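Have a look below at one chain only, the form predicted alone, in structure tokens format.
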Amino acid sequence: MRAMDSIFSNYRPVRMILLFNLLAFTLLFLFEERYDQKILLSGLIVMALIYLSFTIIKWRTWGDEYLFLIVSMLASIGIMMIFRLEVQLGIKQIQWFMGGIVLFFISYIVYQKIRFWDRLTIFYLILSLTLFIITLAFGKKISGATNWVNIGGITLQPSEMIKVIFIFFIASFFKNRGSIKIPNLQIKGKKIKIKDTTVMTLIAYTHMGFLVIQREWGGALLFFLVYFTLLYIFESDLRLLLINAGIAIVGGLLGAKYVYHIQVRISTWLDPWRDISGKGYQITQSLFAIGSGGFFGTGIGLGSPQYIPEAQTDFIFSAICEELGIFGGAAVVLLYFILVYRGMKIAMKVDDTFHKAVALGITIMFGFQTFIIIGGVIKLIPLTGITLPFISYGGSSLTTSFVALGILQAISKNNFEEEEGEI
């Protein structure tokens, strides 16, 4: 009897997620009396994927099972809302979700099997720079940013993959910094010693520079926050930290003064009501949607998220708040808080510098990315065009996020001590 109680107790969280999906897809099926059979079938597919994946993780004892549960709930909310907006987009998102789960398990296995990730510093640098150059050479412009590449009819966003590669580069640098030999610079017969941290800083800002050229300001900000946070954790040189902080402040001020795109974002952040039908239209519609939802929301299918620009991508959090209410939006934020907490806990248990840095990098990437986009749609900070992890529509973002999650899951396998009943 105790064994049966333990089994049911262990599966209680996933049963709650399945119940949410059952209720959500049933409401979508009944919405406006469309009775679209594809909605019910899609709901069953999502539920089966979540249950089978969780069962595999639980059966094989593949580390921290809560990581997948949290992400499953986030992805379920995203799929539900995308279906609410457009059924065909919802079906595509489920396809990406299936692909993401496959990549989650592949990245878990590959990361576990390969033992020399920390010795590929130069490879990470070359790979990321190559992807940047390919994007600039063959990329197409969407919403003002040149960050999409079309390969065989499939549109990909290389910067999503570069985020993970960038984290691996920084982690391998900190693991091998004592053994990295940098030749001295000779000017007029004088030898000038170049610090390894100086080289890493230049490489980091090169990544951000490529993103600025592509006009992907949100991505550049995310890269800086990840880099600066890891630098703060692993570097004891206060002078270097202050220099980087100064560069960020100066760069931000110059951008606000001379870059028109940034000026528009700041002006609409300060006073979106001045041009409510023009430049301030996106953020004002977002605020209207959040306000109309109130505390408990209008209910699934009873709101008007179609009036929110880019509701399936940049402003999906606004659509969630409209139909699930402020409490629903707060629940989403809390899920991200728990995800970051679990990631930090995993990183703290790791002794190896490389794995610790990778776990921290992935965790803070999820955390900062969430803060940047949610902060933008609620007018806490200027709006930037990045996606909400695991929720926003888009294959590149969703699949890359699952790859990162698989890596974090693999790190937790060797360092996670299961504590029954702990969340």
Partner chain sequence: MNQNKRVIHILVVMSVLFLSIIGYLSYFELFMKEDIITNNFNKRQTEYARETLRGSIYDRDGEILAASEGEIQNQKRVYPFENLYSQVIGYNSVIYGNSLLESVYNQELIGKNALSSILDIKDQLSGDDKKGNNLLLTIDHDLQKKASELLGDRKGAVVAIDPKTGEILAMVSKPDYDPNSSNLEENWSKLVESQDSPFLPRAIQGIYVPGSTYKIVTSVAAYENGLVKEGYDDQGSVVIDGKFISNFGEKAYGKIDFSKALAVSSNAVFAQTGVDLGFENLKEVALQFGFNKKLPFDLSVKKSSFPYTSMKKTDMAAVGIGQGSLQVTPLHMAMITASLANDGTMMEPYLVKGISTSKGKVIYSKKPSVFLTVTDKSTADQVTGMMIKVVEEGTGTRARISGINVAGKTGTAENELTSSQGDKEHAWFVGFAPAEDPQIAIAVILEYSGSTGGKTAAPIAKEIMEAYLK
Second form
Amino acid sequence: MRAMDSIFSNYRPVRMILLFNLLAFTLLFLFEERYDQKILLSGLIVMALIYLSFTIIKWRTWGDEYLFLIVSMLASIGIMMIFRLEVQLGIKQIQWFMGGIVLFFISYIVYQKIRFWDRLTIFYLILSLTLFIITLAFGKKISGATNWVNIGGITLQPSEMIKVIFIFFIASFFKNRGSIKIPNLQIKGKKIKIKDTTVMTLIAYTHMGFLVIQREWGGALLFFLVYFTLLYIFESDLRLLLINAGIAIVGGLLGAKYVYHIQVRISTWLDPWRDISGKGYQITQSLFAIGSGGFFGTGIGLGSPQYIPEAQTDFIFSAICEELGIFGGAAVVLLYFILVYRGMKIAMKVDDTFHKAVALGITIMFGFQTFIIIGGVIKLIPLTGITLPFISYGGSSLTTSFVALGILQAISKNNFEEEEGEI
Amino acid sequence: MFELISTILKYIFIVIIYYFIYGIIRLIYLDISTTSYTGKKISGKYPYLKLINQREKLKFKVDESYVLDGDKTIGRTPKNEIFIQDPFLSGEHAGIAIDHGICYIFDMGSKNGTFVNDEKISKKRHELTNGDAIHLGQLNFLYVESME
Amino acid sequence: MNQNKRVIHILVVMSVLFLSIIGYLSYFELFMKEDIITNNFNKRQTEYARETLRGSIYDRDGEILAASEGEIQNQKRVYPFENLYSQVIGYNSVIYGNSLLESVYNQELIGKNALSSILDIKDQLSGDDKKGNNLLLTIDHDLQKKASELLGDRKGAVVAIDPKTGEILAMVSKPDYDPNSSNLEENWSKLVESQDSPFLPRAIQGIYVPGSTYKIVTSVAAYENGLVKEGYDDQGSVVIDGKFISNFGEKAYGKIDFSKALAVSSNAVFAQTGVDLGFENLKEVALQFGFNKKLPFDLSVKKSSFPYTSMKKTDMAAVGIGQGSLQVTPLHMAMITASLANDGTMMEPYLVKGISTSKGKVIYSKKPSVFLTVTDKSTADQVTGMMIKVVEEGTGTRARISGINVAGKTGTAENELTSSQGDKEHAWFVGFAPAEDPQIAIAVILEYSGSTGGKTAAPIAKEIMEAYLK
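Having seen the form predicted alone, could you now give me the structure of the form predicted in complex with the partner chain?
Zooming out: every chain and molecule, the one shown earlier first.
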């Protein structure tokens, strides 16, 4: 009996997730007197999927157990909200969730098996630039940003994938510092030495430049923050850091002064009430929703998140705040925080520069992405459209996040040394 | 009716999420406190368990040695002072007691048993002497007495 | 390891970012949301309103001033006294939304505030119909009716306050309108376009030159600064920096004391007192009495203003007699009067004294609280003595009530129209009674009446005070 007891005590968090889903789907079943068995079935699938995946990770000791649990809780909250907003989207999201978990395991295994990730620097560069060019050439415009590509009936957001590739690129760069040979420029017979950091800086800003052309301001900001943070951690040259900070400040100021779209975002952030039916519509509707929720929310199905534009994607946090209250919203923020904490802890235990940088890059990406979008919808910072990882509706975002999580999971296992014979 | 259920559930949802967060933080905390404990240097003052297995072949984290500077329990749950996620260990597998400078080991009702020099021991205390081979789960330890 | 140290820096940055989100959310919830969710663009409001029967509004004795009738989905807002409360309660219309109390207390009236949502669970269990909460006002219905009748068709405002608590006993603004939906919807465009601005609640949103009523404030300043002289020689006018300031009708009163000067409303004496006080003292006393301050009230009140950053002597003279660029709302003028009645303590004015659920459980009750201390008791008593003289033997004799000591001050305020059209002065009267133990303080203004406060405003104040004290 005591053995049983201890097994369960170790499983408490996963039981909480299952209980949460059980109650959530029962409620969704009753909501608007739908009584649709599909909803209960969906609930069972989600619960089974989470339990099974967790059991695999735990018993095969595939590294850190908490990452997956935290993310499962986030995804459960997201699925519940999306289901409540629109059943059809909810069912689709569960399909993405299943796909995401499969990709999570695949990327875990692939990342573990392949040992030459850090030697593909040029490949990452070519891959991400190709993806950017494809987006520009064949991209569709959806809600202001040209970032969707239609391939055989499936719309994809390549910039979501580029995020991970970009992190790999930077990580492999830091790992191979010194061994990367850059040919010297010859101008009028003078040899000009080009520093490797200069090249990397240029490449990083090229990435951001592409995002700016696509009008993905949030994406550009996220890329910069990830790049700058990694630079801060791995680059000892203070001057380079200052130069980059300078570029960002100057670029930001110029943008705020001369780029119409940025001006609009800043002015609606400062005073959304002036053009409440136009440019300020989204953010004010979001604030109405958060305000109406109060501390404990209206309860699932009792609020009016249908008034929030894009409630299932960018503004899902507002919908959560309306129906689960500020306490619910703060809980979501806390979940992201422990995810970030866990990610950094994993990164700190790894010695290899490449793996460390990848783990950090992924963690930082999750963290900043969360801050940018939540800060935006609550009017703490100017609003830029970006998805809330693991919660927002959308295949590209959810699957990419799970791929990134799989990689982080693989790094958390931290057994790279054995095959390299370091022990 | 739905309104009533949903109104009650909204509090329950929040309790569940926060309880979940509490659970995770607690586990993470226990994780840190156990790893920092096992990270202690062997000072030579206390007896210790030395791992004989090749660490790399095990699919879970385990330290090279565990210092026995007081009473300890060994098991798979974080509640134990020596906490190793070997699936063949029981939640609370075995215990170490130190009494007047003598070190004892005893089983705590484990499923797969605890062995000293290939002999299965019971829940009664079994005195350890230098060089005893201890086997539990997939793990093999050597009992090393203090240098003094 | 240096890198891990930097990772910890980043972790700290992340913690700060995430904490700032939680902090901002809490701040938003506690301090900002009230203003935001009552915005007309929040479609949830009409949705909630459709789910509950809107609460009623009562006067201090339980008279129904506004109530909703019919089925929840098809309810109708009824104002039994039609125009009488249009400038206090406002309207609640499906088409035009809400105004005044109906707007400010919308959440309470539809039962959606934080307090009652917890109580709701019990109601939901018992399966009761959803009803909003009721507002209990401080208004005395009989007094309100009286004040409205006395103003008649004249434009202006009356505000009556209990000086000891700050309760608003009556608040009338004219012109007004019928807020009952059928009438409102029929007359809407006419009302919106009307030159008389019938939607303007003059008592709280109208700003007027205070005129001679402000001399009570000047008197307080004179006493506080020890500038009251034994005697004055009133020549009927003074010349300040070349500007000629004369008494009403250019009457010279000769040798008088300060108290007599107030009783006859001598511009010559008070203009000189204004100059004697100087900019700093004039400004200080105005701020002491709440000028340039947002008044705490259930409804939004325009700020009274003392706009000077420096003053010429002519400005000081003008302010001394309540002219110049001074502007004041009738509510504020009533509060100034009430503060002298209340020994120099200005109470926070309020209209809603309680909120109760549909079952009668009181979930909120307002406690009187002090807003400002404007002067000390002895100065207040001295000025009160002067104000009694105004009513007994001065310009305010028409406010006399037999058997009761009334303290008051008249005002005939020149304004932007008097210079061009003449005979367009605002007629003011402020006062309180009984002077020994004040129960009611009042401010009456008839805008652009072209007559003196003593002649037209004082009799209105008298009737109201008499009706209240009987």
